[in-house]
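Here you get one chain, nothing else, as structure tokens; it is the form predicted on its own.
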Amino acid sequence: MKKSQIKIVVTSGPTREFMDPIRFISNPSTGRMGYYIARASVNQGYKVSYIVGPVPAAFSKIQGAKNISIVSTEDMLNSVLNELESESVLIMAAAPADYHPEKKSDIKIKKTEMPYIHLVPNPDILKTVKKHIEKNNIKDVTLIGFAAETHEPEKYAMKKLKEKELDMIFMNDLSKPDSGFQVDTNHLTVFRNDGSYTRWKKDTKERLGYKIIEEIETWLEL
């Protein structure tokens, strides 16, 4: 692939999921990494389109992208397989809600009602992508996803790059204080379908984004 033709699709924030006008379910992601990631995208001369849930003003929008505001886990997935094509990288920085309610109430639920809430799995975008990929024969697309966990965080960052079938991960280790949701650093492993991995010193956020593209990069060959 060469540089000049390849689009980068960046997922970020998290996702809603409401059980009534006015609840829902979530996570605390500002969406920061997702941003810095498409930033960098943007300014290495790709063409991004940056798909972001609910996240602060500061993170809602990039100069130079295409920004793509969604709500659900339902619609992010629906963003994503808009924007893929053939020689393009879908990396998926978001926080999306694995589950919604299987109902939801036109009204608001009182706090008397004592609701129960059955929730149901929200469909799993990268497996979705890989079979929309080989079904529409889209061509030389990359995908890189991102664990984030808070024990075992090799074990299931391992599991997710092989059963998602990916060409390399992300682990953020939420175990750390200084790493996660809501902070300016990470801790950041990078996990390759090759078998080979590398574990990154703590860094911003920001110069992250900078440090992902290249690796990207330096995977592709560009």
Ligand code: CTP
Given for the second form:
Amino acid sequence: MKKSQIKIVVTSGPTREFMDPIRFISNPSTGRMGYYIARASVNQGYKVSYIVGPVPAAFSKIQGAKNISIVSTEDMLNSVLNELESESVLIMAAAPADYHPEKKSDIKIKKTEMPYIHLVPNPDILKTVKKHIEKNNIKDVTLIGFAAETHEPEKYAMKKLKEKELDMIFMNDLSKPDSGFQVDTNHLTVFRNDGSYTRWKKDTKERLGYKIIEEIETWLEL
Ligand code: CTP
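Let's see the other form, the form predicted together with cytidine-5'-triphosphate (CTP), since the form predicted on its own is already up.
What follows is the whole complex; the chain from before opens it.
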């Protein structure tokens, strides 16, 4: 693969699953890690699509990238499928909601109506992409995941690497201070699908954005 032909698709932030017009299920992701990965990709000269959920304005747009704002996990999946092409790298830094309420009320649910929220699973974006690229014969797509874990992080990161058939997964140890949601730093370990891994020192998400792109370039021998 030639560096100049590669497109990098980065997802970032949370998704929202509404149960009525004003209430939703989500998580505290702010999109910082994905933002810095996408910005580093633009600065390194790549064509970049930045698919982002509802995040603070500072992390919602990147100059020089194609910025796509989405709300739900289904929206994120559709945008990812639209953006992927041969010779692309998908970096799933987003924290998509895994479930959505089975029914969404068109009007506000009153507090007198004690709601019973039945949740149904959302599609797994990485697994759906894998099937899509095989079915449509889209060549040379590199799949990169993230794993945010509070316990047994190595075990779960390696399980996700295998089950989602990824090239690489970046594990984020949420049990460590200064790591994960709503902070400027991360403790990352990268696991590759050749069985090797590297534990990185704590670093700012801004610097990690560049390190992640370098790591992918080494993997792809660019
Ligand atoms: N991911 C995805 N589709 C989803 C949920 C997550 O593609 N519906 C991606 C994330 O963007 C991340 C990776 O899968 O790159 C792992 O996400 P994570 O939330 O850690 O794991 P889950 O597969 O959701 O499993 P669990 O919540 O049980 O840890």
